[in-house]
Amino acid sequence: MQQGVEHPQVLSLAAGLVDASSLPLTETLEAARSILSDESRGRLALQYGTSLGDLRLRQQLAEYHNRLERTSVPMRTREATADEFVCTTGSQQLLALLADTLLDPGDICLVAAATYFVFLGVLDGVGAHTIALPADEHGLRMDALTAELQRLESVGELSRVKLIYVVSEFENPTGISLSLDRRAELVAIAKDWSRRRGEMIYVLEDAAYRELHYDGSMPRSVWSCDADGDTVIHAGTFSKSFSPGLRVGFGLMPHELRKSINDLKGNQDFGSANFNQHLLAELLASGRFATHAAEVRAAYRLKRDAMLSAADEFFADLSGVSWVHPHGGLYVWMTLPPHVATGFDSPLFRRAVDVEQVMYVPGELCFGGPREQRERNHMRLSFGVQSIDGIREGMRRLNRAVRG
């Protein structure tokens, strides 16, 4: 963000920001108006609110998420219920909140790499300890997890082991999703483990883009796999598929975790935007939510083919270089030799920026765990931002500096 402040006039693939054009104003203005025009209504909405967050969101959420569950594949009937949320600033906040409430500085959390880099930070300001470990086109590798949950208790470490972190859908920044199986396996592997050091390793499932699915079927969730319901904390969030400016997110979680988030966010904020609560409220009940978020999948569908066509037009024929095909969501990733690094300080990104006007997210910024082991040779290629033509120049631009 501070690259795009200081370089306004270079073309942007690296915001993870949404198409402005997409924002809600209509069914926004709809919404207020429906509340503010009932006297009770709008002075409760314009009232301090709670810390868990306003009662009938929460029970939208729960019908929502019971909606999307039921169309999973496949098809799943645990139901959620409005006790088991919270509604927070933003999914940012429960995943800050979280970090504050389990981790004390030294405990290990478990990333896959690489991984949303913004949570990255938040775990090194708690001072956690952030273990990188191997992906590949199914996210996340099951094996990967194992063995090391095995040499850490072998070490004496296993019970500085708090959590366990996936996005499961359309990774921020690999655009790669967590296989079906091995949401089921991710649990059964916490549970185990949790037994055998005898307190509980909580999955962490950030499910940010999980309404920007453009191909195929919606998997069941991570949360969904936790029949006993003591295992995953679900964070989802409407910044992506309604509008950031709401700041509306939430968690799905165990009780008795649920009991500290709130005790800790009601120390900190007396509860989220009051008002924006009830806007989304209305706009689920209302169907407008629903609407609006078809009409986002539909164009972003577009700009992702438009990105994948331009990678194959600017890229196919350049030596080591590939790029992942996501199913959603922003991004995508791509992967250059490994000789020729990307990050801030390195000739590429200098000759992208001053010399061709373009930008993207350096890819060692997404990987856990010592700087010096990271892997320097990735981008995180957004197109969210730009149009579609914006994006084919972009990436014309991008193929030049990658030339040299």
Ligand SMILES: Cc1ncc(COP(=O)(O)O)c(C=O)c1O
Contents of the next structure:
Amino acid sequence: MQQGVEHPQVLSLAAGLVDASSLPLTETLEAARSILSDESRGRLALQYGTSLGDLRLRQQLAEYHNRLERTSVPMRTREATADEFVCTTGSQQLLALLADTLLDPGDICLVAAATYFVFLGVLDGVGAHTIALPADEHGLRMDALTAELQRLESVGELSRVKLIYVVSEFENPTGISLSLDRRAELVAIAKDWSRRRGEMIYVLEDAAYRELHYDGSMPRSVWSCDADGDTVIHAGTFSKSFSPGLRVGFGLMPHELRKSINDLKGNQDFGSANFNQHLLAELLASGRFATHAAEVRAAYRLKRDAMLSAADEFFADLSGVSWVHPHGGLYVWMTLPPHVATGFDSPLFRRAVDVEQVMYVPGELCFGGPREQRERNHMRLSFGVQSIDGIREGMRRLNRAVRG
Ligand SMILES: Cc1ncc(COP(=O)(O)O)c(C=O)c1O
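Could I see the form predicted in complex with this ligand next, after the form predicted on its own?
Shown next: the complete complex, the earlier chain at its head.
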């Protein structure tokens, strides 16, 4: 972000923001009008709320979540209810509350290499120890997860493992989703090792991009594989599918954990913006959210296609260069030959920004664990913000930077 502010003339394939032209002005105005034109509803919405969040919104969230599960494969086995939800200020607040609640300094969180770099910062902030495990085109590798748990047990560190974090849909940065088989396997592994540890190892399923799917069917959530409802925390948000400015996110989680999160949240803010929760509840109930989300999906699908065809056009003849074809989300993950570093201090980054005036997110930021073990030859390219022409132009400039 700092680089973007310092170089406003540079075409950004870095920013993870949503497309400004897609933001739902009319829908939000209509929802605000229908709340504020009814005196008692208006006054309620402008009053303090509760730290768990508006009950009507939580009921809408349960319906919304169950509807998504119903359209996933195979069909869901669990129904969510309003009393399992907490509304948060974006899903980012939930991630931070969970880290505060679950992790003491020195505790271990297992993540995929690569993963959402802002959460890596949160883990760092609470003094947790992050272990990055290999992932492939199906997401976090379960054999690697089991092997790491065995290793930690053998060195007497299993008791420090508290959390496994996965971005289940269209991972930021790689665009890869956790495969259906691995979802059930992940839950089974967490339960098995929780038993061996004698305390819970939670799975945090970050589903920030769940609504942004462009082709194929959607797998059921990791949360739905947790039949006992004691292992998986599901984090969701309306930032990507509707508006990040409203800062409405939510968590769906086991009851005892929800109580701790509620207590901590109460101490921090008495509840997230009540008015925005009323807006979201209205938008979900009126069907305007669903219509808007479908429009946003269609627009991002075109942008994803534009970035992939520009990648073909400009990079296909470069040996050692490859990229993921994401079925959703906002990012294309590009890999350069191992000797080509992409970091802020690399010649490539300087050439891209100073000479070609294009910016990307260096992949090394997205790796947890020791700095010297991070892969340095990836770039996260975002197709969210730029127009279709901007995407092609950005890829053309990036190509010149890479060719040197
Ligand atoms: C994977 C992931 N999780 C969570 C978030 C947090 O988003 P928000 O707080 O707007 O819900 C983001 C934002 O980019 C993200 O990429």
